[in-house]
Partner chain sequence: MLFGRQLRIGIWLLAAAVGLLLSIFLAVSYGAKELTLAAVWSAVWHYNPDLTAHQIVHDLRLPRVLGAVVTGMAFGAAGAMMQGVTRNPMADTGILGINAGSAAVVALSFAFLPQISYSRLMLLSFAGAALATLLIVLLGSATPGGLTSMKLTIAGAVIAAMLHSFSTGVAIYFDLSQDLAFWYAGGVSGVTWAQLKLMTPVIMLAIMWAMLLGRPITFLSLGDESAVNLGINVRYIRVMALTVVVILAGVSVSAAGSISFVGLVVPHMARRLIGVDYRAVIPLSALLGAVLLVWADFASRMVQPPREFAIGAMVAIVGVPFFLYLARREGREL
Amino acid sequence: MNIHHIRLQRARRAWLVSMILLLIAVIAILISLNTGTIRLSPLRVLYTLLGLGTRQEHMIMFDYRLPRIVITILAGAGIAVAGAILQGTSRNSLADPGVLGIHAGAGLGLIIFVSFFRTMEGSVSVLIPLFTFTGGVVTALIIFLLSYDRQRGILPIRMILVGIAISAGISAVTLLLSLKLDEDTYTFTATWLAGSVWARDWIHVWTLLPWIVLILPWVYWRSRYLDLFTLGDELASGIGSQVNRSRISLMLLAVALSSASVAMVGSIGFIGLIAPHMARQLAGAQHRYFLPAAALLGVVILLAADTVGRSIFQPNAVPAGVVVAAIGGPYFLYLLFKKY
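Generate the single chain structure for that sequence, in the form predicted on its own.
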């Protein structure tokens, strides 16, 4: 069996896995469109999407459910790919934007934004990703600097511990700032940060869309650098890779993806941990094969969590972040004990 045949088999496997996950994502979208206080049958959903529904069905579909679902799709893909980037650049299988504290930094940026503008709705919401990105970048820089060793580079265990400590400190500052908000703004912000996708509008879709659509193809184009990092810094440098420059640029892309996603769906953790691991098992170890699968898995997980939170716990919906944490927490412990 020659190398070309092996590569062809891997590509076919990755393509098949991605197609199956895409089909599952479409099914999850249809189920989510049919889920809510007012249920719409799949046939009525199709009629409404074609413009043949009633005025009430049109309002439910296009003003409430579709923006929420599109936001969920974009954010799920963004967080999952961000986790894959961080795991690749740090050579740490436990790396995740939430675990490392980047989500906490983005959340602090969100609180600072609300402290200035007192709202997260309307046209001013296009500025939210800029604030969350700044908070995420500053947090990431602190974590990576404290985790870096001159002789050994970034230390995986130290990065996890530093991330947890930094996250705790930032969360305390975020809580202190949030207590200074008025009651209504505080309630809305706390619900947002908990990972609720409720009350999202098309303005939030157009705000997040450029970040995801522009960055994801760029990451895929640079996926070969993520493969080189698995060889170690010395070997990667020896075959001509600019290790430090590539690592910094890819980490900035990961921070941008996770921060922009947090800006729109709140601090939803563990998707960046679970999705890359599952995708790697299904589609293979090379990033060009499993990155699309990881993005689709992120979409499926977040869609499923939002749908479960809205349907099972009616009339009081549970934020999607809570549902994901209920699954991701035990999975994180499993990976921790398995690896260490």
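Would you mind generating the form predicted in complex with the partner chain now that we have the form predicted on its own?
Excluded here are partners and other molecules; the one chain stands alone.
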């Protein structure tokens, strides 16, 4: 058994895992399309896609279900990969864009957007991710500055603690700003913070799409650097990686992915934590193996949470973030007590 053989075996395993997850994701999409007050069976979905469905089916599918599902898919993948990048670059297995407060910063950006443009519909909403990205970057900067120690670099546990606090503080400021606007925005902000998929129009799909489809392949291409970071800074710079430059650029990409995603689906925590961890277990620890699996897992988890949230609890929908937290919280505790 030589090294090539092992490598081939690993690649094959990662490939297999990704394929299975892709299959699960497709099944999840079909179930999600089928869920709601008016049911659409997979066969009818196929007919409708081919343009053979009734007008009512066409409307339900293309005006209501599909945009929401596409947004959920994009955001799930985005948040999961953002979590993987944060875990890789900071060598902190507890890093998650939600727990670290980056989502809260993005929320602040969203409310600032609303206070400027007074709407979240129409063509102007293409600008939403820019605002949330700015909010996310500023928050990330604050967190890293506060958890940085001159001698020992970024301290993992302190980073989490600072993130939790920053998240609480920024959420409070966001609520305050939204109350200054009007009552409806205040309610919207409160539900947004609980993590509900609010974006339902195609314009929101087209807004989110470029961020995800451009950044994900780029991250995949740079995944070798993520592997280097897990070895430690000294080794990484020894091998010849320009540690700090590629770390900063990758972290910026992570913030971009997660802030663009949560702009549309609300502050959903823990997906960025669970998906990469599960993917690593399933597909192996090298980033080029588990990144696709993590993205697919993110899709499956968020889609399942959203579908469960809006179907089981009829007639009221429970935000997807609540469903995710019920699974993600215990997992976070498990990791906290296992690793540190």
